[in-house]
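In the form predicted on its own, a lone chain appears below as structure tokens.
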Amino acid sequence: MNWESTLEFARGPFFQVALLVFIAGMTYRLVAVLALGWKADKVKSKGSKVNGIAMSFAKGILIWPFIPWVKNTFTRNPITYLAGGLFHLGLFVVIFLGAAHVLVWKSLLGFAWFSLPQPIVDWLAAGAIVAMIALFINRLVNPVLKLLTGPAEWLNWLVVFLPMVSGYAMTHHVIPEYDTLFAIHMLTVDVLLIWIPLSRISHFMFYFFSKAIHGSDFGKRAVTP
């Protein structure tokens, strides 16, 4: 196999098609959700919806992930809680704050932002990979998760795991053939972009909507979300 030609294809036409599928698919899903509308509020508010939304985001993003004992989730299944948090943190840092990916964002958007030092990105990327392996094993041994896991869940795991591992291997020159690893990484990224709108991985976009809706409802009733 000519890996140079494969890399050129994966970085060029395949990436462009994958990106278009991703944008079109996520736009369609977003429009479909927004088309559901928001129920008319017929009850007088006892509190502030804005404060409820702010508290919901603060606890969901800034507070609870770093204080495990606040949630009963940690007590019931600490592996899911800790490994899941580490995976999402590492994935976010790699995609948005890794120097190589910041350059990709700049080529797509026309502007860039700061990147974290490479050692920090490397450690978090490694932590995310280990966390994914832990989550994989946990699904195999946890009786409840075994019942909830089907082919779609395993495929979701695989299409996320492969870009993470290939990207880490490429960064650290695991094999001398850099073009080979780069081509494999780009191919897996392209597949991931196409798969996201078709799968539950797209939940990352709707997470923020659900946080806002639930926070608004709690704030209206003047209770803590």
The other form holds:
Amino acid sequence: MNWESTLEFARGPFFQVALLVFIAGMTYRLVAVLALGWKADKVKSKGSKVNGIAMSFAKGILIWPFIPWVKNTFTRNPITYLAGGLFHLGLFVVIFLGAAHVLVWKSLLGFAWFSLPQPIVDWLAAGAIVAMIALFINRLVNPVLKLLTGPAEWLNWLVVFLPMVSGYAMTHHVIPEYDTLFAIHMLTVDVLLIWIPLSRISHFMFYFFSKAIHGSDFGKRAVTP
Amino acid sequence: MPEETIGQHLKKQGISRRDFVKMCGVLVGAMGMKFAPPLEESGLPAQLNNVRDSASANLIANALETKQRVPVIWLEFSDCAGCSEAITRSQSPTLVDLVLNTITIEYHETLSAAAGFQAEKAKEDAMKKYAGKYILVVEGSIPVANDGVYCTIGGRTALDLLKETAKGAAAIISTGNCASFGGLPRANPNPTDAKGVWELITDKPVVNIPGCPAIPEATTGTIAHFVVFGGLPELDNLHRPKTFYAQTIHDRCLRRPFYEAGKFAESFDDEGAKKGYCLYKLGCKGPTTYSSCATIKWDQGLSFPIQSGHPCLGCTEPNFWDGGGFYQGQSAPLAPPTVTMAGAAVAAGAVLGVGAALANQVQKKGAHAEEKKEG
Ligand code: SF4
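Can I get the form predicted in complex with the partner chain as well, since the one above is the form predicted on its own?
Once more the chain from above appears, this time first in line as the rest of the complex follows.
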């Protein structure tokens, strides 16, 4: 098996299967939670649930990241907060606004959107990689995190880290064989896709889910500021 | 007549020694020999030791003059004759002239004046006379489904003819993507089960010169290498001569600075296209395509597709036709799941999810019952 055929496999059938596993797996996770059943809502609503949800997202995405010092999470472990934030931002920009990935979305969805200039995406990608390394070291030295980190956490870290480094190495031609790095990148992406529903990386979906639930609860009780 | 040396032949053709050395200079460039190779490795005769220090062009000239012309048999199977056309209309007359002077084409369906049984007879004679010495050039893929009936010449299948002709060949050169990797005839669903030569002939050295068509200089350069050194140039893992296929188009692309800066043409006639921006988003396959289009170029170095505003199609790679849409981004998956597939995945996930939830509830009820009993 040479790199050309590996690449073809990783971009072709393997990617297809991985994506289907991802879709099925995430649906499973969501439905399994939803179908647990809801408690009957017997309390009269004091405010607007929709408002609550909107506020919850606005605060989580638009407000807290810019005034992190008011949050306990930040003051207790600024590295986790800052590196975590940078990592998530970089990952988001690279996946949704990098030129190469926009073309992937286009082929999957049939439509696409703008892409950011390469240098911006590049710096954020580099930032995300550095952030991941910082998070890795943090987990090694921070006494509390050390206790919380088991094999699953290390594996999650690795499965996310590999596609990021291989993608970065590919766009920067770290070795001249573009197709080799491309093949490695695609293989690691496929593994990631399969791994997400099985792991806590699925929080990318549950984050929005729980934000919405909490937000609507806050809204109902009219406790949103 | 191959019996006369190349030197004698050139003299007959009225080509002066001076012009000959000049041609050899072009040849040196085409073969990618910036410097004359060490004598031991080059396989040149020992009497050339005295010209060791002279320029490579002289070295080649001396080597060629004393050699006999090399007989070539050129077979066409499932092809479009585009590679032949490219060579005969090549705009590097010196190189092609030189190569055509150093070889004798014993059989070529498109070029030969003779036709029918006469031509076939000429081929058979040549095969006998030069057994073990001729170069076999193959253009076009070989269909092997149903015993190869999808391509026959004079009532015989391509597969049969290839095997027979390959037997006496000193080396085989597959010119174009079809002969190398199956090309267009092999495109999905490949009804004729078309194959490249190297998949069928494994007991002879086979060089692949893929391309659609193959760059004439790459074909002639490889033939020239054989004539000069009596052997084949260094090959990569896909049997392509490294001289012509060591770098990707992207490596040497003139639009590369725009790629690095993230400036892409979004359509064929937008502002970016007019400014010469990178064609990545229009489906360019340059990053994974190994070829020397960007350096040798076409029409005497005038231009090549990307320079003229069209993305690279990746014609020197295996699976050229099935390697993703021509105008689809290089990064796009080759087989994105269909809507039905995605729907089925969602349905499967939902069923499993409901099942898991039900199982949970049953367990919960059981636990409650248990509790009550105990309490
Ligand atoms: S046009 Fe193609 S080969 Fe040239 S820089 Fe852009 S992607 Fe690379």
